[in-house]
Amino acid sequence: MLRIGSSVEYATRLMVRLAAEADGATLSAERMSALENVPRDYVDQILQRLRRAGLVESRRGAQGGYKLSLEPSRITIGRIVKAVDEGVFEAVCGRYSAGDTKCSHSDGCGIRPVWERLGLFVEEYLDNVTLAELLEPELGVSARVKHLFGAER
């Protein structure tokens, strides 16, 4: 169902605060371990799977450490979520049809459609959301969502 894993928590900060780095000055993982009290062997595993989906960039040597491979108006909270996990909706009905379990409602069923429907706008918000515009103040921040989402509820 639908979760937000440590792993795109701590994603999604380690590229705000890289986002926050003026100039695109380099942090390294120490330091952004210590920063977001995230434990540094954690930091180097969401750091490589970022580095491989091409967000962030690292150098070596006495002033390296990583910086965004993008501007952060570039980077959405989609793209990180999908650089280190598998998206935060699991399919259960994907689950089923890959023969995890059987499922007695696989013709037919009018549940299937409701839940397709939330993964499909829960990733379309995501994508809809920049490193940037987190960069604002918690209220700035605030306005944006309620825009993506219409009127308050």
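Given the structure is predicted, the values throughout are model-derived calculations rather than measurements. We call the rigid core the largest set of C-alpha positions that still match within 1.5 Å between the two forms. Residue numbers count along the first chain shown, from 1. First, how it differs from the form predicted together with the DNA.
Core-superposed comparison between these two forms: the CA of Gln63 exceeds or equals a 2 Å shift.
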Given for the second form:
Protein chains: 2
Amino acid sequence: MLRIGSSVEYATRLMVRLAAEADGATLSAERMSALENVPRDYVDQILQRLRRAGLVESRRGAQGGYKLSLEPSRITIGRIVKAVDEGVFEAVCGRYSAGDTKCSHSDGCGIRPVWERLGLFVEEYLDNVTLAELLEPELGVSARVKHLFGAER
Amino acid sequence: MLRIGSSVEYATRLMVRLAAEADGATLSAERMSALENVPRDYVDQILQRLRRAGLVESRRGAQGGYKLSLEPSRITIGRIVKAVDEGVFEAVCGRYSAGDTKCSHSDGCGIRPVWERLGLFVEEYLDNVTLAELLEPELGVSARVKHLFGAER
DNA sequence: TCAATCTTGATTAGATAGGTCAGGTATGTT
DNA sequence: AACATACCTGACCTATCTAATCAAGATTGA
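For the form predicted together with the DNA instead of the form predicted on its own, what are the coordinates?
Up next: the whole complex, starting with the chain shown before.
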């Protein structure tokens, strides 16, 4: 139901590594692979997805490498997750629709809203944790997401 | 990352059906299969898991069937999910551990707490939605889960 | 007894996740 | 210019998991 896949885990670690790098110094994929013990080719693949999402910049050729596109405080875990994990919050209807075009419980019962709301909660949670906080864990995130529970369904 | 699988979706629908049944009337697996358009044998399998979790009771033989073990207001979606979805919140460490026994980011950075907290978050959310509310969607759940955000990491 | 119905556990087909591979393109250094 | 370094692209493979099926049995009501 809730599962942190390897690509999400690795992407987060790579981003933390880059964030920890002094000023705008670059790190090569090779080096990151060694540091995090993630398969070399897989690192490439993940970094490309992060680059296409605009989270990292690359420089090719000798002495090339990667660096963050934004300040760590402006990069959320939510963006990282969405960059590498295409179908993060999978739609529920119309998967498993009860025969016809719409869910058999589409009116009169509240199953769907429960899943939808759960998805929104998870998404908002992740959008409220920044890379900067991962470097300084003591900051905490909970204070900033309290507002999520202010609205009624 | 977050995915409502068929077993969770079906189990929830079946439980809602049973909850909607007047007093303690039973419904056969056959009937539920037809009502929800879920494969007959699959309904069996799911109902057994719900039974072993103590959420439904069964009566065998002719005129047999299933009914809820508890009042709808005392059955949470969390319990349903845990009943049918064995590894709901999968551990992250030590999957993908960076080579040695412990995660390379095990101290000094806050990756793991983010996932752990997310898991707790989802779990608590689901534990605060009851079957009774699914029958009367207007009640809403958000008010009751506000406290989840009171504690700091 | 017989039919309805739950019970158990094994098995299978398809999808997905995780990782690999082969080739290409750009850039710094000599 | 040549070469090594390093990013770039997309196809490919494979083990695991999900969803569903199947087969055989055990209870119970009429």
